[in-house]
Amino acid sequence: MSGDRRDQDVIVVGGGVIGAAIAYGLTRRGVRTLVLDESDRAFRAARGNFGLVWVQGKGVSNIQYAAWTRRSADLWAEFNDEIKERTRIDTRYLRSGGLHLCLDEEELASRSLLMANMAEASEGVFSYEMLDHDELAHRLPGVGPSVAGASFSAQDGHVDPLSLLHALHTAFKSTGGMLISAPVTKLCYEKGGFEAKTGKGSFYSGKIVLAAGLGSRALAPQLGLNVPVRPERGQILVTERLKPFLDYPTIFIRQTEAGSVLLGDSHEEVGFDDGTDIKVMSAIANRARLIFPRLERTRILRAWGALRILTPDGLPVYQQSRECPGAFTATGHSGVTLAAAHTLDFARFVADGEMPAALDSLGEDRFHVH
């Protein structure tokens, strides 16, 4: 790039979860932003989201983590709220604490243990209750006699990860933002600042921001940047739509507002194949069955498979290049958690150009690059 051509303050690439949550955030302090996409033929890791706004569990092996999640979790009311006055799109959030379920009573003192050692090394502001198999079937009505107990947390909660990134998107353009279905590449630095290439042509910013998911790894070394990423395949099945019966949110299990039952929460190592496999759709819901009893003769309707974006350590990567100034990155598989962050904090982060120290350890130095 030639000059001092700077047809946007940033670029973000990707327009998901977190790319769009990001893009939102700056425009509405007034930044000029463009999102390039790759478009809804990408994997677009939303159509394979819980849709869980998650904090027990979160950050176990790194305190930085454990806060971000619980600081964003409790920013995602005031989040929503605008997102909805501005948007009028209801992503259907709701706070009303969250269950993690154990299967035996070895599950449940493993978990009773993790739990206790969240707490503490929050030094308290992480709460969460442990509940045996009786005080659960209180909550939860219909219990299986197979479920030990699970762990709660008033912190949890729930919401709709695609009308989330409608809102998002809706949110972006209205307040300025440009989104075009172009796929990036290849990325370029001078001192200028930065041009995207793309089949549409060059577009040019003073910043960049890196979030395109699992796209991220392949472009990240163009900025001076390492995302270590990989897929792992995650796959959903939603039932009919039942009598409401579930009151909490829990990691396998969870129902909508409309009353179907999204069962969930494989792990599988399968490259990039976002499709389904029948002994694990089997798998699951035959957990289901263990879980709630009541599901047993209860029709599923549609099943799929969408890519998880895992570094590692699970845990995100968030970095400023040293070797481009101004190029950042923000990519892991926690987006939904952390829309309220990313828009009210991490995207004043890139518009000031600083990295806080709060997230010193999520950044790239952990996979030895330098």
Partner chain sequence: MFTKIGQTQEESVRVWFEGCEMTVGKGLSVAAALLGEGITHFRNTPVTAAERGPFCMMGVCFDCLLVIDGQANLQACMVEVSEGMCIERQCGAADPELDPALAATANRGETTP
The other form holds:
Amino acid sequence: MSGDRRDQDVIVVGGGVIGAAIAYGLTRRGVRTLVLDESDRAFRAARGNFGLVWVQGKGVSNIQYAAWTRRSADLWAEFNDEIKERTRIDTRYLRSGGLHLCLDEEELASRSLLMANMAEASEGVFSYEMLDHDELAHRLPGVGPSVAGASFSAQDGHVDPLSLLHALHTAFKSTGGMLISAPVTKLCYEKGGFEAKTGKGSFYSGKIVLAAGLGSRALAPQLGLNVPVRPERGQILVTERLKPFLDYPTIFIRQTEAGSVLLGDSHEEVGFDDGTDIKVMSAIANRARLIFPRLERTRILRAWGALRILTPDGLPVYQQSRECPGAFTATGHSGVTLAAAHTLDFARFVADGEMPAALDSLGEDRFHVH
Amino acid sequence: MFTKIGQTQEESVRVWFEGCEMTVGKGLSVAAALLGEGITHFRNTPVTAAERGPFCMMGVCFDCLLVIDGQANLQACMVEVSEGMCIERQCGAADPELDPALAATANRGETTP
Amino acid sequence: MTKHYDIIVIGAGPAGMSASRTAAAQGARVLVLDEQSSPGGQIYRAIEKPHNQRRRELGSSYQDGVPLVHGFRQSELDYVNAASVWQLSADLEVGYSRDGIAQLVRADRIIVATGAQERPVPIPGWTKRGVMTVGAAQILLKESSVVASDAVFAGSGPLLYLAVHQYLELGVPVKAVLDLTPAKNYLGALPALFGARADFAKILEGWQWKRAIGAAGIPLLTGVDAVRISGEKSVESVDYRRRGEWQAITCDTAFLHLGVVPNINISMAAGCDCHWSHNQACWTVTVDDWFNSSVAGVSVAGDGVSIGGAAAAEAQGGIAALGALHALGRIDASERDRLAAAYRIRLRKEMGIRHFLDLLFRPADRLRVPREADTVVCRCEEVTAGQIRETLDLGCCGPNQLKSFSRTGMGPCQGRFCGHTVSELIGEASGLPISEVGYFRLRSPIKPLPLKELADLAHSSKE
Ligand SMILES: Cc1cc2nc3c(=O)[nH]c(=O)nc-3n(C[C@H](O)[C@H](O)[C@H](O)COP(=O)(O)OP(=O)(O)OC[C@H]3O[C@@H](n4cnc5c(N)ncnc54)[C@H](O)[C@@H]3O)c2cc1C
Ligand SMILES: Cc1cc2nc3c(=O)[nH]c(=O)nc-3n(C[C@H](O)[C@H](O)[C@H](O)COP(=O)(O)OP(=O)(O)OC[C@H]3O[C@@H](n4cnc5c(N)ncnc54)[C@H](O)[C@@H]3O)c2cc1C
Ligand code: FES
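Output the structure of the form predicted together with its partner chain; the preceding block shows the form predicted on its own.
To see the whole picture, the full complex is given below, headed by that same chain.
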């Protein structure tokens, strides 16, 4: 296939949950789109995350991000219905409300402050409740005595992230999208168009979206972009299937529709190592049994590590290149929560060739100011 | 049809399977003991509720899962029978509510001396 | 404090027993972990039971294990039975569970001798209750004297005939034997017969087993090229196709066997390089002459590397131990080579017949890679071949993406009974060589681990 010239409107670099959401957003608007994705064993946070569609606590320091997150969470149901209808894949999305558990009184107090700030900054659009231990135990029967309480927001939900990725790939393909498994080695900008070089040949397009997760960092400068992301490892354990016992997702424990319980997750600065570590796994298990003593008797079936894609301030970066107009990037954390906005909104920005002012503060300029 | 051959085990233990008392050879795996009693239905899968029984007998396939003394999802081919053991089918996903002490007495039922 | 040994051997089959004896004989501090209740591995399972040692019906090769186990028991080493290993990390930490407690141990060298498991037999109905592997039939017999009368045996390979022969010797009625060896293999294996000549007695023995089946009046059907299991909830009949015609044999138990494949979960999770063996149609661990894997300090020996049988496993265990002893500075190179010489002669001889057996008993493509859309591939999550092919049509890039998209390999067996089929299905769809397709990314725990045991580890290390 080498040297094959397959003209596309847009090339999306990266087929993780951000790349796939944008790519499908483009094909559903009739834009001819090609996704170039790395191989089976690539770092792919889309396959290792916790599956929360989460609003509470997001954007405490950035109101644009808070609003963008809320918008996506509000679009999720509509977005989910659409992909389900198109693919028949049930992503198990549920806006059940979610709990941020606090393991001691001090944590509960500072959580309460944070939530109050968030609600105020949102001018009342963000809603939440603080629960003490007894109120929490009412919603989560069997919660351990050492859990002090929680914040609850009805705006939170969860989804099976693997079915989501599967559905996005399927929807993309069924709307005429093309996916090729070939890592991009070089990107070039010439005469208003783009060339993506891969081991399977070069591909050309009028626009390009860099959504390669941790891979975005190295490719960004070739498009005149700056994507200073670093990996942060999170380890997750998963139990055997259990009968349903947990009605709400929480930040540490979530029961999937299949019955398995995900226990998460760690925050480790270990570079590009997505392995597992017994000490961390053990600590996660220990925390899980403090939260739900009954989990002691269940079995851990699998464990994995995955790398978060973090900018210095932890927020995603959205930018159109000034040097190479038509080149965009969307890279960062919370790609599951933001999937609906990426498909329904961000793809439109790319198609129209213009980023909205409402995402100004999430551009790359923030990395220069010191 | 499964049967036992050779001299019957000199030593035996009593176990309860789904509330029925049975005497089985000491030292046998739970899976072998039940098969020897002609029982092949060990579990119903959590996905389609299909009936399953032991397949590999060496701890690889996880098709022999049972609830043993209140502990769910144990591999019957890897656990030895013991006196008074309470054995039940594993029906679908494990029950996180199961209390081992309660389960044990409930299932031994009237047959308890 | 984590206990520290010179060498930890995982598995007490022929390879593990031989390795640990050899190492202990040179004064190394050795720990042997095995999940069975007594040493012996698969072939010599339950050999310490007095009634088994008297049982001629189990065959002469079974009795070969008596001196090996005896020698193992006499050795100065720590042997822990009923210890299920769930972790081997690349920095040589071993995690295992016993009696509801998880423990971590360390060593300067690890020898993985975890043997083989039965190859998946993904035919329609193979998940039905009453269908078991031929190995399972043997385990029931050796360990518990439990047998199934009037069962149908279907498959290919020496173990199939050995098991039927053992049943006949014990007077257990057998309904029928279906031989699934592809007819073309007989011709294909012929040139390798010369290399196997040193083991002519073994070939003759196999042939005699086969003849004895006929002599006992048991239908022995060769040239069967497709099988399926019928029955509503459990086995009601085994249906087979022969010369283009389907026939059914009613029965309530069916034993299937398409040979054995290396049990690679521990080695793969530790990060050892593996490659696909075309002749054996399975994943094998890449090792050097001393059975060192690609992970420093980890050797792999026996049927857990590639299938060689018990005698080869024993020799490999010895060689691996000598290599490890040398690496530890306990013996010099000339001593190592001298002690290894006898093992190497034995190994060479075993490998002669192995090549012949590999070619003769290589299962037909359609038995390894199901054609029928509704045949279950992943027993745990009940994912069918059709669902997998549909997912692959998306342009799915490999086994791990497939696992994410279809749940194949996500159940408690962790891919042990679908991984091989999945690699081959992807190879078929993508046209890539299987070695390039790869396998599921395995990570510890490689066996389900109670949360309490895992959580307690944090506690105990804090104290
Ligand atoms: C432990 C953990 C828990 C998380 N929990 C949540 C959660 O609960 N909710 C939530 O919203 N988010 C969560 N996240 C974050 C979320 O997973 C990520 O934000 C999201 O996956 C990012 O999507 P992505 O497509 O940018 O990156 P990825 O999913 O990592 O995909 C990047 C893709 O780019 C490809 N690629 C890289 N380089 C190249 C190249 N040179 N050429 C071609 N392709 C390339 C890779 O193959 C890969 O497919 C979590 C993350 C982690 C690690
Ligand atoms: C079911 C079965 C029956 C067989 N019967 C025969 C036979 O009758 N005749 C014959 O010639 N060949 C038989 N074989 C083939 C057999 O693989 C070899 O002949 C021989 O046993 C290989 O020796 P080994 O030492 O490599 O492995 P094995 O003998 O298989 O020994 C491996 C040992 O490792 C232990 N182990 C594996 N994983 C773990 C873990 N995670 N934690 C702790 N311990 C572990 C096992 O309990 C086992 O004792 C059989 C194979 C199987 C699968
Ligand atoms: S029968 Fe296979 S794990 Fe027990």
